[in-house]
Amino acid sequence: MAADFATSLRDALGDDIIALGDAIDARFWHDWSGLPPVQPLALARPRSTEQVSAVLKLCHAAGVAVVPQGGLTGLAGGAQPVAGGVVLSLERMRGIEEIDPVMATMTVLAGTPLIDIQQAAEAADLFFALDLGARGSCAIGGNLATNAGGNRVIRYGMAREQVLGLEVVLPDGTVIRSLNKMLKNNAAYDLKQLFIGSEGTLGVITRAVLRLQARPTEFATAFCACADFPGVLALLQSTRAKLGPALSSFEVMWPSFYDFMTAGVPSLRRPFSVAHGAYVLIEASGFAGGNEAARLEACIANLLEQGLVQDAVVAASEQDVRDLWAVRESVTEYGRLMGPLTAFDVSLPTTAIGAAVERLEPELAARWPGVVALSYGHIGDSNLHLVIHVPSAGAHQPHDEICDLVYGVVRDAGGSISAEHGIGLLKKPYLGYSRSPAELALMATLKAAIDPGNILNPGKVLTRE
């Protein structure tokens, strides 16, 4: 019956649309959660969303399941396919539909990589304040399924803060409308709420209309020095009283992080001679006339007088800043210095993120003899990450019993299992963790209003008995 189904799929859309069997290619079995792959029954590629709209309803009428593919740079699982189930790419759905200056929006399909969306607005001398390190290879619809964070959350908000309207299409293939470019629009329930951070698993989202900002034209970056945790938290509180709104970066990095990465990638520069209890890279944005520079320079300068900054390096050219950055980037670097991972995006209220590192670091190495554990993160929206290795597991890394006890700490701290990265299939044992039993269910009971059949992403997110 499924290879039947299939091919009348096939047959109703034609073969540029749908693939089946060998044809579909294996880098849509999975996404980038590690996940072993998955084969699904056909692969539909739409141009549009009147063809989204068409898959849905055939999927729906034979009770089919439907996972929605973007960038697939997703690392929860999320875009993994399910067996027996279509997978829905959007790639084929890219482009940039219109530029409003004077609304300062942009309308784009849901398959354009953020990368484009970004050189768009800045060409029309706007900014769209999303970004994030696969910024190359992530598609604005999964940026918004899953309310993507990144590293400008500090000044500008999640995803979700960066939305005036959406197209979304219904588990069923019903198309919802709604690309309000207006900021203020009260009109009974603001439907696109639901979809934002949903991960594809009440509609899929077609297009969007996104809010841009006014085109920063100064920019001041600092590579920061303090003695400890607390120290961190001080120039924090500094930094966000002296520079208001053009404090758009503050990246931590624990010694962990910093020293390991910086002896593994010969190409990084370190910023500092001797060692520290933790860094700090510091961005300041603003327009002419602000004079962020000097502005952050006054900054630092009073906390190093104060002994809670040890020692900064203010970026004096735009070569200064590509390697101050290059420091906090070189996670991409991770697959070369260690092999498989169990990686981490946990937000927990920003005093406690230095006793919870505390805390897990040497747990894990107690556990774990020879572990290699790097902490960093967007501290100053409560972000932390943590990546882990354990040498002596091999290809068997003890993934479940790593979850467990890192889950348990922010559990324990009243933080939140995800921050910027989705639930998918790897978090959803442990939603309950930050979600309390009448919060689930309220979700559980929007899912089956939406997508009765559970034929949309099923089995992620939410465990549907």
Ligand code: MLT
Given for the second form:
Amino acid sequence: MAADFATSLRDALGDDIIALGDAIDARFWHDWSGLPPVQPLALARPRSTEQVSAVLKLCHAAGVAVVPQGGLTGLAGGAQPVAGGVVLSLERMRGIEEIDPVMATMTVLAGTPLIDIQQAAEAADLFFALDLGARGSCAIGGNLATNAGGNRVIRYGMAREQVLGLEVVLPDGTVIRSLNKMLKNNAAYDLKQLFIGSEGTLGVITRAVLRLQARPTEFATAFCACADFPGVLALLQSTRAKLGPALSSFEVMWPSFYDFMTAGVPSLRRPFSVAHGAYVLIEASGFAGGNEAARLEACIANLLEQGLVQDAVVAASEQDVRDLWAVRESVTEYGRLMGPLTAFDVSLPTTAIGAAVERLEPELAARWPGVVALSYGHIGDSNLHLVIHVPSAGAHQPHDEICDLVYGVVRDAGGSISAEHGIGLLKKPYLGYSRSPAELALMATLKAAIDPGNILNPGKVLTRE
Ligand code: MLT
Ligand code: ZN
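Other form of same protein, the form predicted together with D-malate (MLT), not the form predicted alone:
Up next: the whole complex, starting with the chain shown before.
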């Protein structure tokens, strides 16, 4: 039956669009979650929205699962294939269709890599505010499907805030074309918000109208050392008050992260020669005459005098900027340095983050002697990342026990189990820690209404009864 369906799908769309069985490249068998690869029944690589619609219509009629895929950089397993299902890759639907300089919008296809969007905006003397480490590999469709966050949320908000319009294909193949460009549009329900952050469980995003910003021309970057977390909070309050909207990044690294990464990646330049309690990378961005660098330096000088900041390095060149960010972006290396790991993107009330790290790191070390637990994150956005590897466990990392421990702390602090990576498969068992039974029931109602056959990314995010 499954083989018959796969053959009929290929006959309908053609073998340029549909690959079957061993002809499916193994790169489509998994995302970056570390979950074991799954060979799909078929791979669809459509070139148009009409072809996406045709694939969904056929799968809907046959009750076959469809998993949308973008750049495959997701860390929660949302793009993992489903056995016996079709993988729908948007990689051929890439390209910038229009930049409207007056409306400050860009219309793109969902498979467009984030970096292409950033560069095209810059070439038009505009700015696309979403930015994250995987910018070279991730696709905008996946960024929107997961409501990605990244490095500039403190200034511009999450991916959701960068979207004005969407084209989406529903599970039955219906195309919802709502390529709105206007900043204000209150004509009843804002349906695009349903699809942003729903991880491909309600519809497949095929096009987006993105909101562009004025391109900042002045950047100031500083790497600060604090004695402890209260120092970090004082730095956050002070830079926010003095820089206002110019404060565009506030990234914190605990010694666990800073020491491990600077020791493991020889190309990294250590900003300080002595050890400190916490490290903060701050970016201010603005426009000519805004004096961001001077304001940032004055703010840091003041805190140095008060002893709240112990030391600071302010970038004096483009190379300095790259070197300072390289310490934070060395996250791309941790898989190579550690091997299998358990990674977190939790949110906690900002004031509770220091205590959570002070509790978690020793608890993890007591339970798994020799554990590597690295704490860092977008603390200006209340978002803590934690990456954990138990060397003695080798390939059999105690994922469930580690998750129970970390998510228990998050639940007790009233935090969120996912700040920016989504739920996918990995966090599904813990969704009830951050959402009430009434919220979960409404989510299930929406899923059943939009995807009654449960074909779109089934088993991800929510458990369908
Ligand atoms: C980051 O902030 O670097 C990303 O969310 C990725 C990660 O932490 O692994
Ligand atoms: Zn992050």
